[in-house]
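In the block that follows, a single chain appears as structure tokens, in the form predicted on its own.
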Amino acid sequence: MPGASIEIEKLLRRHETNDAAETVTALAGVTLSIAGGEAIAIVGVSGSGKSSLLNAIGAMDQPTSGSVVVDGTDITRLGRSERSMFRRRIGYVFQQFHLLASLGALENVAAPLVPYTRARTARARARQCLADVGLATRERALPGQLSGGQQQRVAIARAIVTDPVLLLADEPTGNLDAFTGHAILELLLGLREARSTTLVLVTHDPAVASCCDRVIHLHEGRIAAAPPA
């Protein structure tokens, strides 16, 4: 399955302070396009919207005016079910791994697929993941027992059992070394290239970004046609 496309419009998101004392623009009228299978990666400084971006376009915030379009459809006009339902079609990758303590790398990876699959069906597809990001052997592992690496390389096997056809990574190297990181990057860019699965990924390394498609600079809410001075 070819990967999602995503066209951005005029989309602006405000919010209120804690204290409602003033409106905060996160993001102050974003158009863009994105192909499907494109890898793309934002970046721009603390606070310039790459994380509300990221959000708007996995359904996990609701932005204040404008559309979001995926193969087709405003997210931005759907239900909470509705939501629901289109967020079960995106992978997520977080800097923080929210990996489940109590559970071993297996069923980690399973949980998405868990109220919706038959308990083989999710831990074999569960087991195949593992092995695509290099974990066939750790299956049992807890988390508490894994590396940083590795536990990141299981949230992003959890983050593709569904077969998603966007795959959003806030930040995904963020809590790695150099090392690492750049493993789990190539995982990432690999998984996408094998999948046709459509990449963006925010974030602060411009070694990171580099590696991508093509790099969407975020400047106070707004697209800049290169990085600010």
Ligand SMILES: Nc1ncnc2c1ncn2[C@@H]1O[C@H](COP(=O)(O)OP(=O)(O)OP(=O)(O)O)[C@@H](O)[C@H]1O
Second form
Amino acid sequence: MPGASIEIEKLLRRHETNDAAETVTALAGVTLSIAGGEAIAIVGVSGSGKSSLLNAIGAMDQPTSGSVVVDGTDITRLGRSERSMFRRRIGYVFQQFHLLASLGALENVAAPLVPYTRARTARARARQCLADVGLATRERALPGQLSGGQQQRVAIARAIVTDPVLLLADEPTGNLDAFTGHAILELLLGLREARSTTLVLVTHDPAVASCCDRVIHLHEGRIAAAPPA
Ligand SMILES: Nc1ncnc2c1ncn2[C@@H]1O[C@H](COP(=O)(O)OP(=O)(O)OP(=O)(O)O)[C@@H](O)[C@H]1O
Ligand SMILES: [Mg+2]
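Same protein, different condition: the form predicted on its own was shown, now please give the form predicted in complex with the ligand.
Next comes the full complex, and the chain you just saw is listed first.
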């Protein structure tokens, strides 16, 4: 299945704090088109709205106004159950790998399939995805027995096990040394190449960003022109 196309229009996200005395604007009107199969990097200083944008694209957060149209559907207008259906078509990778500490690598990868798939099928698919990220021999290892880079590989295998049309990654290399981070990036780019998945990657690292098809710079919740090199 080809990767999802995304049309974001005038996306605004405000947060009311405590007594509503203060409003924080995380996204101040973002308009952006992402083609199916594109690998796009989102960069910007801390607090510029990168995670907010990613969370809106992944229907993990409801924007204040504006629209996010994924393959023709405005996901900001979906009801609760439709939103969770939509999320099942997306793979998420985070800076903190968010693996389940008491489950082995294979069980972690299979976890998203368990509610919807026969156990045997889930295990077979998880096994394939673990092999795809180069961890075929570590199926039973607990997260605590794996290195940071290996844990992130498990997290990526878990993100692709549902065959997503869209991969969202928030600082996936942020907790890793430069060498391991680069290997993880190559893995993500290779997977999107093989599956023509759309990839939206948040990063602080210009070297990581430059490996993507396009780089979007956020500044104070808006898309900015590229900063001077
Ligand atoms: N739940 C929330 N309540 C209040 N303010 C929030 C909330 N979530 C985000 N913000 C604010 O919105 C702005 C954008 O936050 P966001 O997490 O998108 O930034 P970021 O670019 O991902 O930063 P970082 O690089 O540090 O992860 C920040 O000023 C942040 O404090
Ligand atoms: Mg962030």
